[in-house]
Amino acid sequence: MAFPQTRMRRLRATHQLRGLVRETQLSASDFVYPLFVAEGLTGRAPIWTMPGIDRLSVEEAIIEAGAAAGLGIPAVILFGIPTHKDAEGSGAYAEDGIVQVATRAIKQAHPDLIVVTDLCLCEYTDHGHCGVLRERVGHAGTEHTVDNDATLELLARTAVSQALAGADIVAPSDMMDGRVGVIRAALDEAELSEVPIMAYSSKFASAFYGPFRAAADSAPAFGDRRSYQMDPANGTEAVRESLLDAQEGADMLMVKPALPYLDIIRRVREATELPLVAYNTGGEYSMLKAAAAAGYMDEQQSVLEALTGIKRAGADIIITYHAKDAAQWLT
């Protein structure tokens, strides 16, 4: 019926009514909290590009993970910052690599907390790319390109190493073709078939990664990652990437970044029934933090609105640096 019989404002009149009919419910149980764990660090080191986020020693990572768990956040995702880097990123799959050490320590201290391990080589290679390089002769002379198939073996080794260290979920973020299938096969062969794969399926070549790359010391030494990360202009390709990862054995799919790609989250949500993760990136975090610090916006309201929008678009799980603050506000 039309106005005046129909009055949409009736159910907006009070806080209680709005809560009763709210379609999208945001809670701390939706969040995964990222931790940057640095080898050789004592204590904490502030990350200048991400106010409120620090690089952590293993001991501090245990404390930070416990604080997250105490707020009802069910999971953390670990990013390692090694003291040594080489051409093949050997620190990523070393038994005593920083992520492996931190995983064991956190799982021992907080056995019920889910530990997700980011699975990539970019933080461990001396050239900063997500795989091993090979030379080729191009029109501009000798060029270096990431060797997709040679990288797959190292990603599989990393997945097995992280899972043996106690990772509950491995999360390949490299964007190499075929890596989900190779990782699934390697985990199964190592009798780790119960370990799920959270695939960075639609990972776009984004300017919103800038603060993260400063935090993780993972910027490429030359060129960029547009030859393997996705073109921001492509939506149908993102759905195709997600479906391919599902076919290869991914247990969860991801869209990264989140806020500039809400349409992609919705399209992937409609294309698959797998749990869908959205990565609310460092650039998205720092953008809101800077605006709040300048007095342009209310931080609590803007952050909760942004996270609600991500979930409303179709995300089941949100990786976000706002996790601790948001969990407190929601409580």
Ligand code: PBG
Second form
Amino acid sequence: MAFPQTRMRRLRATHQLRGLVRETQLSASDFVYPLFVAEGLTGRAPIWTMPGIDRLSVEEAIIEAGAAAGLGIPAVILFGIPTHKDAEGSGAYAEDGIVQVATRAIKQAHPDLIVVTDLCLCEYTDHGHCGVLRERVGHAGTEHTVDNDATLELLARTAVSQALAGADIVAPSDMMDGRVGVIRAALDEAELSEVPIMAYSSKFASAFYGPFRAAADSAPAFGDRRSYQMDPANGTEAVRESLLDAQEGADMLMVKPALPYLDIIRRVREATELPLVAYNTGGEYSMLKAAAAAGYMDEQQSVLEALTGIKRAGADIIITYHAKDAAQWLT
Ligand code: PBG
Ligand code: ZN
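Show the form predicted together with the named molecule, please, because up to now only the form predicted on its own has appeared in this conversation.
The complete assembly is shown below, putting the previous chain first.
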């Protein structure tokens, strides 16, 4: 039946009717809140590219984690900013590395809060790439490439060290081939077989990471990440990456960034049955914060609409810097 028997506006008439037929429910229990923990810092230091987000000392990270938990947010994801960087990113897998120290401290203070650890080398390498470099003599002279297989061993060490520190979930974000399988094997070998892997499966080489790299001090010193992160133009390849990570033993898959890649979220959702995470990146966050600060848009409405869109596209879990604000608005 069509108009006039059918009138779509009947079920939109009141707040209550709209609530009754709403298809997508956004909730604080969907969110993961990112924390930047800086070694040697006292207190907090604002991140100029991400208004409202600070670098935190371990003590402040405990407080911030508690605030998130108090708002009903079930998980945080930790990024470390070390005082020392070297070619092999040794701070990533040091027993007293900043993420390891912060993980132990947060788990002790808030045992029920899920601590996810971002697993990559770029915050810890002096060259800022996500793996170790190898020199290669090409026709343009000596060039550097990120050595995939040599990096795998360091990622596996990092995973084990994070899990031993108490990480509930490890989240490899490096985009090396085969890393999920190698990390799974290393965790199992170390009797950490119960620790899940949240794989950044479809991680695109994106300008939306710009604000984060200023926050984490992880911009590459030369070149870019296009030889390991995905080409933003490719969707079918994202499905392939996701299926490969699932085959290697990933427990959860991720699409990153979120808003410019909603079609990828939908395609991965339809191609696999694993829980799907979307990373609402620093660039997506700062875009809305800047527009709101300029008075162009209403912050609360635009943020909740964007997060609802990510969930409607097929994400089960959203990593977002808006988590605390959104959790507050949703209650
Ligand atoms: C590290 C990592 C990055 C992000 C998460 N883990 C940056 C990068 O790959 O350059 C991005 C997070 C964000 O943009 O908010 N590999
Ligand atoms: Zn990295």
